[in-house]
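We begin with a single chain expressed as structure tokens, specifically the form predicted on its own.
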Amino acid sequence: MEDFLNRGLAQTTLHPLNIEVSHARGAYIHLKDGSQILDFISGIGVSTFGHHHPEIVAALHQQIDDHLHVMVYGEARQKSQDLAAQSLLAYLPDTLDAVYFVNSGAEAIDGALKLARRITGRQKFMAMEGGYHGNTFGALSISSNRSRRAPFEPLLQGVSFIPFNDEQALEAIDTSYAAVIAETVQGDAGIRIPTATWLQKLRHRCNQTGALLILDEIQCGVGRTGKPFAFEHFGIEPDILCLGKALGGGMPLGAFVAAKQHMRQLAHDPDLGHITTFGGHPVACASSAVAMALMKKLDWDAIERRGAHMEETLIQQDGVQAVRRLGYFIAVDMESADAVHFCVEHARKNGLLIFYFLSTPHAFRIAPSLLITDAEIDHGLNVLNQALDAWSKRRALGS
């Protein structure tokens, strides 16, 4: 951390990777020392279509040639914003027909919370234990990790938590709640996949009580789980959908999506009830429109086949206690945080980038590009298996 601070950067991690990036192409990050590292995490789910995708890069160049920022979001018609919205909404149900672009996933969460209060006239929110939604004030308020929340309390009032994927706990949702918010698949909790029955009962309970259902797909959306959006696996639709990370095709972009009849309430009482200067930036929107188009070209069966291959290979390794996966959204459990740290470092030193979860220290994450090849996956698994073998040998010698 001191190295970053000495360069004038407010980087907060205590354990930086200390890799100096030269450039990135496809599934690889190339370093200044001439080496390369296979990216198995896609910038924590941002570079879902790989690095420097030629179609995304071409759209960025074209938009930069046309114009950068011209006016705050909503004041001027801009082609890239229209195209990005149309490209996104084409994948979504008719009930989600208006998109509000912002700068990040956390901002999408904050916007969704405001919208829920505006629609319902209620103040309270129900969130999930194990949930992580970002680090802005509102997003942190509905995230459950106590150690991360405590230094900044008091946070947003009127937030309660119930266990994720617990049907009996849904009875706690009543008519006092503006919204219930959940990640469709929990990311930071270590890729926790709910049952379809639970999500369907959650949807029904929200219908009964008039609480809106906000689904956070900042990490698990935009193809990550093997479908365009994760809620498609479970046979439900949210009232508000929050997106970020991969939405921008590598550029900073978030969005919350809802019905037009709900979104129009942000324009009055008060005027400009929600406003952003840089949200929907034309360059980010140009990138997003291409990213959405690229999803149409994906071979979803191949993604599932490759994901299953990774899961089956890893679960057989000594030291791996569990693998949880939906599509290319993968967590690998080990016996301790020390084991995870050893494998992350061993893999990095041998040309493979895997990474930690903030709140699940005994697991590491895998989230490769949706365009990764069989050969690249096999290469990554080979490096990862070497790391796991090295940990097993170290553990055996220690015992």
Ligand SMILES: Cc1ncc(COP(=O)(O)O)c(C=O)c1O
The other form holds:
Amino acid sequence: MEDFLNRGLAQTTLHPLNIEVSHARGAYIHLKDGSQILDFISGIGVSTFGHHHPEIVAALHQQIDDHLHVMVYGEARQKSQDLAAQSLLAYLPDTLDAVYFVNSGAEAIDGALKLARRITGRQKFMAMEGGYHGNTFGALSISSNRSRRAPFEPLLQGVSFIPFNDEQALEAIDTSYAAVIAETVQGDAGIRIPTATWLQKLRHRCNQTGALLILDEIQCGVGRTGKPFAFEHFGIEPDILCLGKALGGGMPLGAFVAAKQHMRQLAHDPDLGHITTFGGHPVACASSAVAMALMKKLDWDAIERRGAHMEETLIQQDGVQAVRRLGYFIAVDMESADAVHFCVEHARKNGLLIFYFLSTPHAFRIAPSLLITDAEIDHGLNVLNQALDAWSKRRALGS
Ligand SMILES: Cc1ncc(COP(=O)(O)O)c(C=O)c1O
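Now the other one: the form predicted in complex with this ligand, given that the block above is the form predicted on its own.
All chains and molecules follow, beginning with the one already shown.
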């Protein structure tokens, strides 16, 4: 197949999947060649309510009929933005009562970092080893993978890293920090789930030092971990919450959420202190409002039961060394990057999409739609088991 550059498109990887998409419905992506692939990764956590959900699509049609972009974010009152904000805030604690919509996850992170500096008057940020927050300069600066940062340095000054889920390390947070930023559950590090004690101590340390707690739930939020937002598992609340991916119901939408009295500071000194042309695009917001409403109807017990079933099935397979899971946020460790590559390719050729982590090469990810059925899960596990078996046989033959 022709590569992307030959079609005039920037190429982000030298090893693209290169599948040609025709259409996508529910848990399946249908390809131009007439085949279909069961989507076990939801576009890296985006298609959380499946592909082409009829209620989302109906809202999109309606919004397109009403209006597209009318004016820069924050100037004109638009029904879809109001609705998207209210539908999101209904899930969040009273202290998080203002949403700033942006276009992507990394943009939500950059906005949150600026807000933290603005509120505290401090400059430094504490971030976590293993953390991934995106690829704009701000988001890259607080992401820990050195090989991804090095070619683009110098990045933001005043960023330090501590080990994730390490209680002792919290002592390094002091009154010089504007904010501490962590994914509530680390994604790119291979689904690292912290203890509630650690997160509670992190919250306490932030309270003691006046550093704001920014939680990045761009990947682990919006139902992915089996609750609407991952921090609900741990008995803490952030000062700023960053969202993206599934928030838009398949449309590009990010957000950072904070207290009204804090968010207000972005509007003055200077005027329009943080601004984006397309943030909160009405079409993306129309889609998001429906996605948030769909989250209300989810059967969380069934999601946990199915998640546990996937975990129990996978851990019994030859070649699987560990499974880490919260809800439908799953990492499967294998012995090597080669083993992972073999299984991802084998599964894809047999109609199942699983995928890599950027920074954790010996593991693959599973993050299906929250609306996937028992039968679809069992079909996916079946294909996956065949891939794992094929890897074990290949290893036994030493080839
Ligand atoms: C935890 C986390 N934060 C931030 C981002 C960046 O989001 P985006 O790619 O929309 O900029 C990602 C993307 O994978 C992510 O997983």
